[in-house]
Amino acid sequence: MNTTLFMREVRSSYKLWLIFIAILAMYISVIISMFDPKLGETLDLFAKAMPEMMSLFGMGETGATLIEFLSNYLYGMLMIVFPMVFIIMLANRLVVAHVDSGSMTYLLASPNTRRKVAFTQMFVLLSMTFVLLVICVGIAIGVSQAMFPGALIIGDFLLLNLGLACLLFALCGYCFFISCISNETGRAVMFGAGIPTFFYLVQMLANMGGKLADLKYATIFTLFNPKAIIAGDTSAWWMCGALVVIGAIFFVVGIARFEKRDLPL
């Protein structure tokens, strides 16, 4: 890894990173503040009145505990969608944007191999994504302890976020792969953003159940199951392991392809 390049990319992307942290911090605080037995009853009544609509957004019953509430109303959508958007944007800026603008010429003209450049960009993507997640976890624990002392089972909450980290790793791998094999930013965005968004929409339809339930087998988002993780179901960790393997394959293939392909420089 090239430390100079790493720090340069972090400096150029930290404003985007801070924006997403601010957005997620706001939503995390709002969602946690909604954990109120009276409000929970209202939300349950709404879920029973419109079960398909609530399930569409990954929100079932509120749950009896704070962690169950958060797994439905925070980890059912918000903690997946916002980090996914951040990953898509950052992955495109790290590789294909340099190729498209011609600045990749200067990076490769320095005493750095293509592999070193690719590995450095990969570490930028992973480090900024997972530090974002760690900060969000810290905010959630802090807000929970301040509003509802002792209500959040921190061990289970950390395991829930470990599962989310596996999903984000898979998304990082895919978006980085698309960025490595693309020459134009527009095309990279089309596939890098379009396919994950399509898979998430499929997941939303599968959440509605009924005849659409089998759609869950067509998307990787099914491999992240917050309820199973909280319940201690061992199958949840096999699925998380599959996400790590998927991400690793995309990273390896993406870097290998970037090393060997002709670049329009």
The other form holds:
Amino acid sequence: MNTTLFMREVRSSYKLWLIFIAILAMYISVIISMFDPKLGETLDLFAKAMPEMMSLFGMGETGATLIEFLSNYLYGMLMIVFPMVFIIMLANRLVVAHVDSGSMTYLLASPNTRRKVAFTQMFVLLSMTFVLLVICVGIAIGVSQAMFPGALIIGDFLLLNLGLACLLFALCGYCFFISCISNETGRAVMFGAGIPTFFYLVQMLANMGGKLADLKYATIFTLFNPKAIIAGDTSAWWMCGALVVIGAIFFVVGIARFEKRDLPL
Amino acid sequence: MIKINHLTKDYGQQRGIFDLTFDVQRGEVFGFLGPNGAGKTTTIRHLMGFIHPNAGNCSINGLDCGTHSAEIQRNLGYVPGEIALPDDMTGLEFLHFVADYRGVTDWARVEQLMARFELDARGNLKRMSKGMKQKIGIVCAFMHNPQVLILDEPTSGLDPLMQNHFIDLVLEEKAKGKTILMSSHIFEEVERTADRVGIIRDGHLVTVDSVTALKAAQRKRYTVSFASEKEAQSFSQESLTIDLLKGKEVTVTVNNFQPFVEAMSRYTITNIVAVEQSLEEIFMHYYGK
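Provide the structure of the form predicted together with its partner chain, given the form predicted alone shown above.
The complete assembly is shown below, putting the previous chain first.
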């Protein structure tokens, strides 16, 4: 890894990163403040009144405990979609944007191998994504303890986030792969953003249940199952393992392609 | 030294480079000439390891450009044909970044280079003119005192004074025994520095020859302006190779200067302009002989 490049990339993307942290911090605080065991009953009424609408957003069951509440309202959508958008944007900035603009020339016209450059960019993506997640977890725990002392089972909550980390790792791998094999930013965004968004939409439809429930086999988001993680289901961890493997394969193949291919510089 | 051996990259529709073979020796400046789109940059991209050939190979100091580019780059300076710089930094920040990134410790050399090209790099890269960016590119290429220099149309965007500074720099580096490949689409740009010149057209290397031989083959043409059209007309009757008579101006091809100067001394002359020859003309003439 090249530290100079690492620092330069962090410096050039930290504003974007702070914006995402700010948005997530706001949502996390608002959602936690909405928790109220009694409000849970009200939301249950909503869920009964218009089940399709609520389940579309992964908010099918409200749950009585804070962690169940969070896993529905935060980990059904917000904590997946916002980090996903951040990953798509950052992965594109790190590789394909440099290739497309031509500034990759300066990164390669140096004693650093393509592999080293790609590894450095991968570390930038992973560290910014995971520090973002850690900060969000910190905020969630802090706000929960402040508003509902002792209500959050921190151990389970950390496990839930470990599962999310596996999902984000897979997304990082996929977006980085697309960024490594593309020459143009436009195309990279189309595939890098298009396919995860499509998978997420499939996930939304699968959430509605009924016949559509089978769609869950057609999206990788199924592999992150908050309910099963909280329930301590071992199958949840097999699925998380699969996410890590998927992510790792994408990273390895993406970097290998980047090393070998012709670059339009 | 740089060795290019039967290098071929076929992009289809006759585009690409085909079976190029030439080398650049230590202590030599090799002028790589060709019109736009002839394949100069494609060749250079192979040397930089950005693309891989369909056939043939190229090496720098014995290392294959495709597989050992990082090792080669340690001792190579490159001015790209099109300078693309990040737009979220100042020039100075960028130079510091490149120096750190390359592991360059001798900042004094960077400052020397900046002073030489009168470069004030404090401004934002986004707002810099083409010439300023070109200077930044040149400083980046020379900052680590590399043994091999690959310069892709390095003086484009520079004003004549800076072009001269650049030529001086290239001559100094050449005197230090560097291996230098410099591409251009104008013969005059490389004739002052290069020892040998290779001309590429439509992806094929058409000739490699010494600058002296090419210069000898170069036709010298001048457009002479006279005080009156009458004088111009009678001058065009002189026993010289007259190409064109147009109003008060006569264009002459000069093989031998003495009769030309003697003839001119009999007229009232208001101006003499050397006619620049395109690469194509030099080349045609070279082969016409």
